[in-house]
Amino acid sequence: MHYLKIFSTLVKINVEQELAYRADTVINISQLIIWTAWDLLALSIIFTNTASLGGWGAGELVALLGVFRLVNALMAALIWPNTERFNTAMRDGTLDYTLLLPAPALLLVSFTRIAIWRVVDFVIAITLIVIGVTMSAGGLTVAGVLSFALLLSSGMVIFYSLWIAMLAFTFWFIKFDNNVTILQALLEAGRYPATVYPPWLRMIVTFIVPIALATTVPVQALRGELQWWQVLMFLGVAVVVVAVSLRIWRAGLRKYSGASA
């Protein structure tokens, strides 16, 4: 309850900040709608020339686009603003005050700045997933839908964990300002199904840098391509990624001695 109260307070503060700049919010939402239309136009162009892409139909790629946009919305709402703030705090010493507050440092680092207007991005992403599922509803099963929801949630956690690890590296490399850029580049690999990549690259984006677990794999579960043991295996990968990221974060905190040191 203590953590929930802190989180709700941070959300309230960010809502007040967004309401102070209503015109910016309207412009940002308008740009978001335009980019969504552009993504759908790109898919329509692809499917005017082919019936499938890597064995995936139009509806499945629309659902994949929705999953991609959902992960991207998480990145834009939390990761981008808080990374910039964290990197600045590392150099000017204000991170010291954050670590001294009577609250978990990871909670404050993750949610101090939230782009509240990005909730529209979440709505658009979920709408795309529903539309994509409706377009390819032939083989849907209850098990597939449940596996999709479970793997999608674990994929979001995986991407968040990768970000935590990237932030922790800043404790060793103070000028590591490219942590968001690296994540952006990695995320782009999840825009299309992993099956379009050669086997060696597919292995990298699935197990070494598991971006596909946040995008392609949930839709594969929805398509009924995964066995129960594969779902458990991918969930196990998520647990490992979270555990390793938290260990890196704690190691970084132990190394950090303050800006004045």
The other form holds:
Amino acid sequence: MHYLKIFSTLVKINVEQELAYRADTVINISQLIIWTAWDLLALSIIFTNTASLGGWGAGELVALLGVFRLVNALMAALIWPNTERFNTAMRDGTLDYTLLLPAPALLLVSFTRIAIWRVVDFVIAITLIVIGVTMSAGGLTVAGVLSFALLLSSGMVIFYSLWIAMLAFTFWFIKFDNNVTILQALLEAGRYPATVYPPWLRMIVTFIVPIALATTVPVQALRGELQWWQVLMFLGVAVVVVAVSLRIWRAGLRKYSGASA
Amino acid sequence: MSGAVNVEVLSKTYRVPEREAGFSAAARSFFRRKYRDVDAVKEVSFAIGRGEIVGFLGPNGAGKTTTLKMLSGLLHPTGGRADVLGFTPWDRKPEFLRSITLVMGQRNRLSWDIPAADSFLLNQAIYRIDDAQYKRTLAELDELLELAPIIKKPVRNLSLGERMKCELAAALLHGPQVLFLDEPTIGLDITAQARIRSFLREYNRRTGATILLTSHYMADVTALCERIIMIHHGQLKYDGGITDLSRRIAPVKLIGVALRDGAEADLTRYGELSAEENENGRRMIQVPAEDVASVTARLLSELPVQDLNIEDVPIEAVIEKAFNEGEPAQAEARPRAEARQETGA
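What would the structure be for the form predicted in complex with its partner chain, rather than the form predicted on its own?
So here's everything in the complex, that chain up top.
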């Protein structure tokens, strides 16, 4: 309840701020629409030359694009703005104030800035997913759609956790401004199905830095390609990723306060 | 223990990478890093009673900020103990965090882009201040700091003095009982400094809050603190009343002498002489405190004195002298119990 109150206050403050800069919002949203059109155009060019990519049809790729956009929206709405703030606070020492507040530092570090207008991005992403799913309709099952939703949520959580781990590494390096650039580069790898990559790379993006779990895997579930035990295994990986990231974050905080020295 | 702050042999050693200047040294240190231990705080002990305002002094790099960071819970010490309101600070228990505050004059707590009022609302949620209490505290802070005209503007549009008022208000909304203030008046003009000072005095009087304050402006210290704790090179150098400090560090008085028009005399026979005449046309003679009466008598009988007065050495000069002396800490530091008694804590 306490955390919810803090979170809703943060949202309220960010909405007010968004409203204060109207012109900005309009420009940002128009840009977003142009980029989505561009992505769709690229896909349509690919499909004038081939019927499938890594065994995936056009509808499935539109759904994957939607999933990719969804993670990207998370990136743009939360991860970029808060990382920028975190890195600055780390350097100029104002992070100290955050750590002295009687609320989890993680909550404040990851949700203080919210790019509210990115809601549009989420809407576009969901629309693409719905269009993609409809295009490839026929083969859909209730189980497929359910595990898709489940894995999609866990994929977002995985991506969030990877980010937290990246931020936490900053406690050791002090200057680690590329912490999110790395994440963005990895995300780009998730734009196309993991099945287009050679097996060794597929293993890396699935289990070691599990970006594919946030993008490809949910769509595979939608296609009904996954067995139930695979769905469970991937959810298990998500739990491990969350646990490991939280440990890294706590260790980072201990390092910052000199408790681990 | 009924005191607000108890510190026992608190130490903090930083491990810092060390390398010589130059490219090859830089390249070598990339592969094999040498470290050096720096003692920022060395076995410091003191106690502060509830409601006291204590000045925490020392030159740059003396270990003041490190000590404040340990007492507020940001840093773990390498040795020793500390107790603030019954809590061990670095456990960072929520109840502890709700009863203290840390203000660093050089670092902004408030978000630059949004009005202070919005940051206050966030603090209300974080500290779980109920609406009635929040309104009451804000009204009180408004009365003391005249916040109303400034808290609706984005912080970046405020002057430095206005911003500091908002910073203080944000730091005090939750009604902390112990305030750690690190240079709260830095960079402010004289008027704004005086405002902050009188605010702190009034806040202490109304709420009985304990204040540990560092400042490079001696006016802050002399106006607010009866007691000072001085550290140098991480070691406690003095703990006691501000007036006692003069007696211990500089047991001298200044005799200002103006001679009748045209009269000349060699004043160095009477004591150490200041280089210039002061604005009243006097020369200042520094004499040991116990000799003031005899030197004054000699001056009056031997010279054509037009005017004479006796002054204490300004506290700024005393403190500067204390900083510059490299005496060991033990000579000046007294047991905690004694220090507490004398300040009437």
